[in-house]
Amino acid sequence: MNFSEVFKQSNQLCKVSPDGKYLATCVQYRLVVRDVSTLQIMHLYTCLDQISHMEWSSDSLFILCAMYKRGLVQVWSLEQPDWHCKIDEGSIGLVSSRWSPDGRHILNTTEFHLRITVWSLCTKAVSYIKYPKACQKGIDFSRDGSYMALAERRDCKDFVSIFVCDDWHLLRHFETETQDLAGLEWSPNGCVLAVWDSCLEYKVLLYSLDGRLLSTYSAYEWSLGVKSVSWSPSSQFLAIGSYDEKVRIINHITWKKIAQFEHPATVESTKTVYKEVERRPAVAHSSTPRVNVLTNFVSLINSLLLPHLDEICSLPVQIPVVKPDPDRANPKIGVSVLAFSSDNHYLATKNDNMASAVWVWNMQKMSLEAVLEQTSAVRCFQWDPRHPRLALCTGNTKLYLWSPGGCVAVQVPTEGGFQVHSLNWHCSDNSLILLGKEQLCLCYMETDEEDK
């Protein structure tokens, strides 16, 4: 495993281009491209104020850069240096800006969600849609880009437009059985939409691309309902987390449910629990030399043992429990991340009110397969976009890997003490890119490893 220089970034923009060849990053009003497989940069840009979102097209040859306070949007191209895009929205404001599927098309939402404007970069053409709704996800396109789910909100009711992207002309305008829509998302096949509920009432809808509701699933009544929603990669599973903190899985035939993945504080019964320790050394006299405090991983294993770990501990395994505060709203409760593996093979969740802990189900046996405790709270976790190999971060100095073989945990070697805020994995090198609060590294893995 190597890791590259760091370089500076602003606001975790770091992105990979969808081809793989590109890293764009944003420095305050700077736009900054590099070639990923040299980090040696190609283009630099500059906008007229601090970037607060940057994007790329599905091609690879636009970047998007929005300046929301602002209200403007600024398209820069890679193929034609010189040639650039200005869009102001003037005193209606910008709050979002995001490209469509095809990488021609901007979508702008104004301020208080009044509309959404459609620039085309190729006519310049300009389309309006109205009413969008406020919410977690109002929009999403599927995964072929041939149709956008629009939330909407008229007369005090929810409804669901779907576009045609092609020439963005209105295809299906239903009402929803909702009290207020939190989201929506496609199926990655492109077939079912996926609705639901906000967190007062626990309420996923299934519904075809023509409109027609396939299916409503409610696990309970008269408490805190839905948190997250995912998809699996096959679209033969829904996966819903909720404040309960449980997750319940769906099948896609009869759209019931199949399987239900508990969070208990104490694990009692799973194949293996790995667990982050804080070794100090003992106290020592004067003369002897100071040791730096290592940090291990132990496997706490039911009855498997592994020869290279320094301790084993039996079940059961307490898991560390932060009780939410019942006075302040959004408690830290419930399942708030849910995370399959490319290969449909795993599920990863996380449960706010243990955040020191990702839990991973293997989906296959319907099972626990492993917990994974650090000794701070997880801040993000990602899937290996090719391998069963989970990637998470605690926001201190190192990297925690996890695949069916063990876990580890590397110390990333930057002066200055690089701490790990986020991280992504590149769409198709055997790389990572690890973000800290202003600063950004690569992380390099082995290729023998990647075979073994």
Given for the second form:
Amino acid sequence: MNFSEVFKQSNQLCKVSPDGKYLATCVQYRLVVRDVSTLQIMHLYTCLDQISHMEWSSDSLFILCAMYKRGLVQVWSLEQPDWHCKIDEGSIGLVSSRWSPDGRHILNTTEFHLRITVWSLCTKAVSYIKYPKACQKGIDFSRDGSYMALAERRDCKDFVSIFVCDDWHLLRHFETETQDLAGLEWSPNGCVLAVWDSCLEYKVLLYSLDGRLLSTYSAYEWSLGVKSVSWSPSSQFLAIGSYDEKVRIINHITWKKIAQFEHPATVESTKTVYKEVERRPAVAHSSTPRVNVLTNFVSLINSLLLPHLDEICSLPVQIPVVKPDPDRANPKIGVSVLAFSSDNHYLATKNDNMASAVWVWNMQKMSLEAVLEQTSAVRCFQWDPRHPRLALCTGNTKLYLWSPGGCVAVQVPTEGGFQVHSLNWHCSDNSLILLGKEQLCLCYMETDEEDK
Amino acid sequence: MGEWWTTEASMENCEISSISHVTMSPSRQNNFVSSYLFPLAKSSYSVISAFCTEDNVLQCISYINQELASLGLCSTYIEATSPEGTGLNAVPALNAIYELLQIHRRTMSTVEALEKEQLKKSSTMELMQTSNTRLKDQLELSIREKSGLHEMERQLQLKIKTLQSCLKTEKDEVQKLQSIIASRASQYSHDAKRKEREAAKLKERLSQLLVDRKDKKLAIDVLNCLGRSDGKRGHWKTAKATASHEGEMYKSLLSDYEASQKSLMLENAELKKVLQQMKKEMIHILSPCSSSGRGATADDSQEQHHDSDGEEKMGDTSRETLDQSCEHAREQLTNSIRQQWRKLRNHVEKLDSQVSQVQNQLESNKEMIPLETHEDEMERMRCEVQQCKEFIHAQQQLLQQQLNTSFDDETAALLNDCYTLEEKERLKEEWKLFEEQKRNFERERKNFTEAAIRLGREKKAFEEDRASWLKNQFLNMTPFTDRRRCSSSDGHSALSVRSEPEIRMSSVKAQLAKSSTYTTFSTPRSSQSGAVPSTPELYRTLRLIPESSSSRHSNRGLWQECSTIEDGDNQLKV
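Based on the form predicted on its own presented above, generate the structure block for the form predicted together with the partner chain.
Next comes the full complex, and the chain you just saw is listed first.
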């Protein structure tokens, strides 16, 4: 495992292009594009103000930089550095800007969710979509980029509009049976749209692409409901995390619950619990791989030889629970993050009142595979897009990796203590982008090819 | 005492006593008379106003006769011997007196009995009274309790009433609150809707205004327009385009359904395969039993093979039929499976019964060899498992050790670990040695205490011996020398009636005691020192240690011996 040098960034704006060749970072009002392999600066663009949002187009040719305070969007081209595009939303304001899947249109959401403006870079044409709903996830593009589902609110009723992204033709428009729609998400195969109600009611609705209601799922009533929803990459399962600290798995044939994962404070039945223990000496700040004794227990990930800081606990294990304040809105309880591994085999979850633990579930056995108990609250975790390998960070100077073979913790070897606040897997290069508060660095795993 | 007095006193002063009897109550008389009778009798006799005087003898007699008659003693009639009444006919008078006395005695006894009875009665009455009072108290108490309970009940009832009223009010409150909540909720939702509508209106207005104002800023500034990502040109929005969109959508939906159907088909096929295999195996399993049922012996493997081949063919044909049935009628399939299953179940049941029979036979024959071998095998396995566990444990320990010791260089750590391991081994061995030694010491100590006890006993014997010897010595001065000697030897022999080792010990001790006592006999102090010998002396005497070497030295020798043995072991190991 190797680490790159540290670069500056601001607003945690740092993204790798979809083709994996370039790395774009924002530093104040500058946009820096680097080659991922050499980390040499390829292009440097200067925006009109501090950048608050940055996004690559799907074909990796353009970069969108939004300055919400100014209501401005600037687009830069990689092929033609002198090409420029500036979109001014004017006095109506701007709260969100994003690319359409084709990379030739920009969707701007105005302030107060008055409308969504669709700007075409091909024809300079502008079209409006009225009544977008301000909610958790009101807009979603299907995986293949052909359809867009948009939550709308008219006359105190929730509607979903399905647009064809090709020419923004309204394909379907239907009312949903929700009190207050909170979000929608396409299944990865693009044929089923999951729609869920706000937390006041546990209700998940499944619509077909043509607007038919396929099924309705509700686990319970009279209590805070859905907190997070996630499709498995195979579209086979829909995982629903809720405020009752449980994850319910729904199958794609009958749309009924097939499994329920609970997050008890006392873990009694799992394969392993990895507990991070603070140990000052031993592993020093060095990037040279060293075999620790525990490697006998832990077959290291992709034969990476990493210092191991986690301890394997014997069951049952008590996980620290923080009792949420019942008087405050959006209580810190329930499953807020759900993530399927790319091969569908594992599901990682985080229960908000046990913020220091990440639970990994085996989707084949429908059982708890491992619990990773950290010393501090987990900030972010993400699955490797190619391997069943989970990277997570807790805002300290370490990077944690879990794979079915075991768990490792790696100290980020930089001066001044690089605190990992967020991380992103590179889509193909077997590397990780670690984001600190105002810095970033790349972490390279040893590639499989060498072993092979 | 009273009785005794009555017999004696009445003989002497019969008349007076009888008079006094009349006046006095029996109980009082008893107490009274014992001390005051004699003076009273004398005085009464001397009194002039007595019952009988010389003048009125006759009247007295008649009176007495009357009295006697009234008492029912008609037979004895006291007569005066002379008309003047100076003399009295003795016989009837005496008889009368006797009768009276008898009566008196009887009455006395009855009185006594009655008294006793009365006493008893009174005591029982007292008892009754006390119990009565007690019961009365109890009654009072219970009554009080009852009233208290009544009071409590009343209070509780009151409380219940108040609580019920409370509950009612609470219920009312709840209902009220619920209605309030409901009304609030409806109001809230209404308000929310209103607000939302207002917001929508405002938004509408805002956008209208923005549109009206022709916001100049709202603009896109592109250097040159881009081509579409797919390279095509944009389409016009036509009915055809919408139709094509619909078509696309349905196509994608269709393809999805097709894909899902395909996957389901695949799954189905897989399941079918499993089913077929199951069926085949079922047939396979069922066939030998059926053949054996037919009477053919299935012992011959060749024949069995042949049989199975035949069954396989049958299975093939059945598979075809199965396929057909799958396609045409599902019922057939389920029926066939059900039949097969029934067959299998019957077969299994039959096998079960057979097995139980065989087991019974086995039990009757007591042929338990397979079981024994099985147990042996189990034991072996268990041993193996145990070994493996120990091995794993050891490994874990080692790992833990290695983990615990923080180190910089691995090889150094490894070496260090080796050293510690070796040291640990050695320490363990030393510990073992130490344990053994400790045990030796314990044994020695026990021996010592035993010896001390024996010594005490022997000392006592010796004291006796000495006494006898002194006596002997003393008597030696007298002419009874031979006889004394004889007795002393007798004492010695009595002392020597012991078990074999003790004899040995005692003989040594006796020598020792003899020598010490004989030499230091004259001074009592030295004799004392002789009686309590020093420890090494004692050890030597008890042969616990060799004469030449000290105990420590000997132990060291043992140690060395052990260590040499260990060394040898080590060498062997190495």
